[in-house]
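Next up: a single chain in structure tokens, the form predicted alone.
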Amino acid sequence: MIDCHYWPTPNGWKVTIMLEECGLDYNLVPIDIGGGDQFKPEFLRISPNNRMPAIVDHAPKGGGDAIGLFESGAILEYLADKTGKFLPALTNEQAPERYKVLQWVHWQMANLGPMMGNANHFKNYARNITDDPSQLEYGVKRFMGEVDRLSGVMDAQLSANTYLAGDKYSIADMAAWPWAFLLGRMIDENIWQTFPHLKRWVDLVASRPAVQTGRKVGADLGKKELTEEETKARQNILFNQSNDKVRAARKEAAHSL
């Protein structure tokens, strides 16, 4: 059994989609990131970066003690190696194809996720934090520009390939799709006219039953009606983190080992 520490966000969807694609049994452990669950000692022992998703595999390949992992890209690679699915093995024959997949996984982790996350923050959240919209103009322009550029990178790659890493569906697609799926909603539905190959791929991946199931996992978790005060409190937890604020939580986690 695998414990999946999760909240319904694009990074969380990556892992539940992979678990569903592999047919693995898992136990969902909600991590309410707006309520501060990511700073609880029991979670920090698994994810010292105080970010979800994270997993604990109680039956790792080859036996032995349970394995805890954080970072969605690392989790995807681990589950692929555990099951032998969606990532070529590290053999002389398959190594080139393996690294074609992994380069796109790392591309997503370093580019698409962070840039879309920042663009979404400045465009949709930060306006509720500041009374001066001019403070947001550069952030919106900078990160929306990067999202546009990265969409072009994907569209070009997908003009010559069925999937991101070639002709086979892989963890590269599972890493990028949860973010790319939101492009129309975040920017404008007209974006698909500019990037038709990207749209073709988004729809192709979305048609997979495991993707549909994985994306809907825990869909009701974040739908609680909140007061204005509760909303501000949750935003403070999400957007005003610093070393000073998490130091005490880390110390508590270390002392409770």
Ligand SMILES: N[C@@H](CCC(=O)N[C@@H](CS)C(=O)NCC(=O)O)C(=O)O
Second form
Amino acid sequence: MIDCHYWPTPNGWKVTIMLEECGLDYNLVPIDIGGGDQFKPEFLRISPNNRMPAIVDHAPKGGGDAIGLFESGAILEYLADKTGKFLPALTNEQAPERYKVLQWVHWQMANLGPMMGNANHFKNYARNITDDPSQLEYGVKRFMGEVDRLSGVMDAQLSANTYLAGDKYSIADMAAWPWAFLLGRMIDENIWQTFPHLKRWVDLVASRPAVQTGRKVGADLGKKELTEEETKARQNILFNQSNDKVRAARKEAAHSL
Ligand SMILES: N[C@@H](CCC(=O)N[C@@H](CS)C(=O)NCC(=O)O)C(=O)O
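Switch from the form predicted alone to the form predicted in complex with this ligand and print that structure.
Full assembly next; the chain just shown is listed first.
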């Protein structure tokens, strides 16, 4: 059994989509990131970066102790190797295809995810936090510019390939789709006219039953009506983090081992 430490966000969906695609049994452990669960000692022991998703596999492939993992890209790679699905193996014959997939997984982790996350922060969330919205202009310009560039990178790749890493559906698609399908909603629905190949792929991946199921996992978790005060408290947890806070939480985690 695999524990999936999760909150319904694009990075969380990557993992639930993969678990559904592989037909693996899993137990959902909600990590309410607005409520501060990511700083709890038991979670920090699995995910020292205080971010979800994370997993604990109680029955690793080679036997032995349970294994805990954080970072969605590493989790996708692990689950692919565990099941032998959606990532070619590390054999002489398959290695070139494997690295084609992994380069797009790493591309997503280092580019599309962080840039879209920051674009969304400056464009949508930060307006309710700062007293001086003019401070946000450069951040919006910088990160929206990167999102535009990265959408063009995907569009060009998908103009010549059915899927992100070639002709086979892989963990690269599972890493990028949960962010890419939100581009219209986050930026503007007209964006799809500029990136038709990207839109073709977004719809193709969205048609997979496991993607539809994985994307809906825990959908109700974040849907509580909040008072203004509760919203402020949640924003303070998410957007006011420092090394002191993480160090203090890690100290507590170490003491409670
Ligand atoms: N690179 C990480 C990013 C994970 C991440 O940013 N998770 C967010 C939610 S999507 C989170 O846990 N935020 C909690 C916080 O900001 O304290 C991954 O892909 O796993």
